[in-house]
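The form predicted alone is given below as one chain in structure tokens.
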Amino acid sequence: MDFSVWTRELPELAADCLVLGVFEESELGAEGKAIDTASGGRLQKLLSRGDFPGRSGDTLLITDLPGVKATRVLLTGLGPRAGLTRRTWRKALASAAAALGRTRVASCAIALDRPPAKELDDYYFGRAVGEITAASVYRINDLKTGRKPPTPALKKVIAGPARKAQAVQRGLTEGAAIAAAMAVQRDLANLPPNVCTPSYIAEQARALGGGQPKLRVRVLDQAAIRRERMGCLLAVSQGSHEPPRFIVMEYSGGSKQQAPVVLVGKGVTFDSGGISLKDPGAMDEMKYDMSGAAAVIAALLLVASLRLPLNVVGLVAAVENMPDGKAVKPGDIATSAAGLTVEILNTDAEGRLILCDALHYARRFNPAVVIDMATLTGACVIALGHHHAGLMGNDEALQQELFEAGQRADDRCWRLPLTDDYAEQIKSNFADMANVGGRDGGAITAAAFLGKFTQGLKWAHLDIAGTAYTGGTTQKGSTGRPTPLLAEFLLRRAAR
């Protein structure tokens, strides 16, 4: 998709469609008034009939408006003028982009009134347009055998008005790159688990990274994982016929002296719960238990495509958790790569077992920071719902950096306490620790377990169980989160 900034007068733009904002009570914004003037008052006359009240999220397509070169005008509701915020503005743009995707419009000009610059400056305006419009043409990679609907026609987007055209253009470019990375994450996560196995993820990481000269991809097979003494990871995978894979992606965009950012992703390609078998309802959604791994792969491709002056390492622990006769049992004790022993009281608490070995592996890179992301606990969904990812860690500055990145990227996270009290809940009579600590504070005790393996590291943990995908029957699919948050974090680090 091609992105640029419009500089000519709106009525003179020869786009297939102009996208204009309308406030409640059919009140036109500044750009809409310019179009109304060019059309001899026709636009306001149409609105005065009351067919489009301007409610947030509403859209209306008008064809052949006189006085403008564009063949169509799409109106999108901004809600009450006094209530125009970054959130309502994004909702209006997303509604417009979705409506465009249902047409054969190939080019559009975005001309929406914006909230104040302190909420949405030129750069973030451009980035939102790039990210939202590019993401709107994404279609789930389904395996239906019937006739496929036509692919969206939208190929060109011009946005404005711009106070600083260069900032808008940079935002458009980076927003489009973020949307492309989100598409990679969503494609991997949406595939069925009989296709997207640990070996498949490893093959895709190799293939996707193959075209990037500064990105090196290595894959450890089961024998190599065993040589690394990743006993907890191997314990999870031993009940499956699918062999585990450990993927190492190294992007070298900074100096050799620069300590890398290490991203660690949970890659359970299907989580049955193992011997601690899950309830059958919605178990099919456990194919999304590799969303953290997909986000890491997407983030490495993003930094490579933008050629950021950073060193970034991605670590993906990919396994399948199944309950056959060789599966790990409640009461078994596994020895981690760090040498610590773990009493496995619940085989459905498997994500922390593969992550602890991956976090220990991260030490060899002498990282500046380590961030892991995982659909780790249902408890986090109970605590925060589907709006915020859970954020915990052992470094105040890093957590604040991630929190602020989420706010700016509109991919929010929320801090949960991680004090020593929670570590008391994972004590074991028979091993150095247990892998669960009861129902109380389940998201935090899971992080407390990971914290045992990150001492001496600057570490943060993102529990994305509530944000990485949507469930149900009709809206099921990967959201592409937390890729926007990670992108903002990495772009800010690169700009230092």
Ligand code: BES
Second form
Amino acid sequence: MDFSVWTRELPELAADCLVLGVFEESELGAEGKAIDTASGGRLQKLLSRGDFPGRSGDTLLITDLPGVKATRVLLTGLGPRAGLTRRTWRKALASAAAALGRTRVASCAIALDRPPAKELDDYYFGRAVGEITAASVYRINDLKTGRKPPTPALKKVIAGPARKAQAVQRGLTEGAAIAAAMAVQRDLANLPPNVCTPSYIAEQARALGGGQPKLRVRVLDQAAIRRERMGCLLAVSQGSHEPPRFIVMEYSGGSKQQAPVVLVGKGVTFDSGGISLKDPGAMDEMKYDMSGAAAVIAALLLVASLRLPLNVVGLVAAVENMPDGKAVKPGDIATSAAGLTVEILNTDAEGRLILCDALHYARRFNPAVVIDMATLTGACVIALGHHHAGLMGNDEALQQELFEAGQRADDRCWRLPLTDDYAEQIKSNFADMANVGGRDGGAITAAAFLGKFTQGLKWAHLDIAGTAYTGGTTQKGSTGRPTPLLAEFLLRRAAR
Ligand code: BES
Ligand code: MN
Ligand code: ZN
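Given the form predicted alone, state the structure of the form predicted in complex with the named molecule.
So here's everything in the complex, that chain up top.
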């Protein structure tokens, strides 16, 4: 898609559609008023009939407005004027973009009233437009055989008004890059688990990284994983016919001395629970249990495509968790790469088992920080629902940085208190620790387990079980989160 900033008078702008905001009680925004004047009051006439009250989420398409060069005008509801926030503005833009997706509009000019600059400055305005419009043309990579609906027509987006056109333009470019990274994540996560296996993820990481000169991708196969003594990862994978893969992506955009940001992703391509088998209801959604892995791959592609002056390492532990005659059993004890022994009391708590070995592997890079992303616990979904990812860790500053990145990116996370108390719950009579600590505080005891492997590192953990995908039937699909959060975190680090 092509992104630019409009500078001409709006009525003179040649585009397939102008997107204008309307506040509740049918009140036109500033740009809308200019268009109304040019059209000889036609817009106002339409509004005074009460046909478009400007409710948030509503849109109305009008064609061939006189005095206006654009062939169509799309009105989108901004809600009450007094309540115009970044969130309501984003919603109005997303609704407009979705409505455009149902037309053959190929070029549009965005001219919505914006919330005050302290909530949405020129750069973040451009970024939101880039991200939201580019993401609006994403279509699920389904395997339906019938006639496909036509691919979205939108090719060109012109945004404004801008005080600093350059800042808007940079925002547009970076926002579109974030949407592209989200699409990579979503495509991988939406694929069925018989296609998206550990080997498939590894091949994709290789292929996607192929065109990027500063990105090196290596894949450890089962034998190499054994040589790394990743006994916990192998315990999870041993019940599956799909061999495990450990993927190492190294982007060197910074100087040699610069310590890297290491990102670690949970890549369980299907989580049946293993011998501790899950309930059948919605078990198919456990194909999304590799969303953390997909987000790591997406983040590495993003930093490479934007050529950020950073060193970033992506580590992906990819396995399938299945029951089988050879599968790991409750009571089995595995030895992690760090040398600590783990009593596996529940084979469905497999994410922490693969992550502990991946986190240990991170040490060799002498990381500045380590951030893992995982659809780790149902308990996190109970605690926070689908709005915030769970944020935990052992470093105050890093957690604050991630929290703020989430706020700015509108991809939010919320801290849970990972204090020493929780480690009590994962004590074992037979090994250094158990892999589960009971139902209470389940999201935090999972993080406490990871905490045993990250001592001396600056580490944060994002539990994305509630945010990485939408379940159910009609809306089912990957959301592309936490890629916007991670992108914001990395862009800020690059700007330091
Ligand atoms: N992948 C699941 C967590 C999950 C649950 C993600 C729901 C998305 C939606 C994870 O491997 C798991 O099974 N966790 C168990 C842990 C328990 C056995 C301690 C859980 O949350 O029930
Ligand atoms: Mn599980
Ligand atoms: Zn899982």
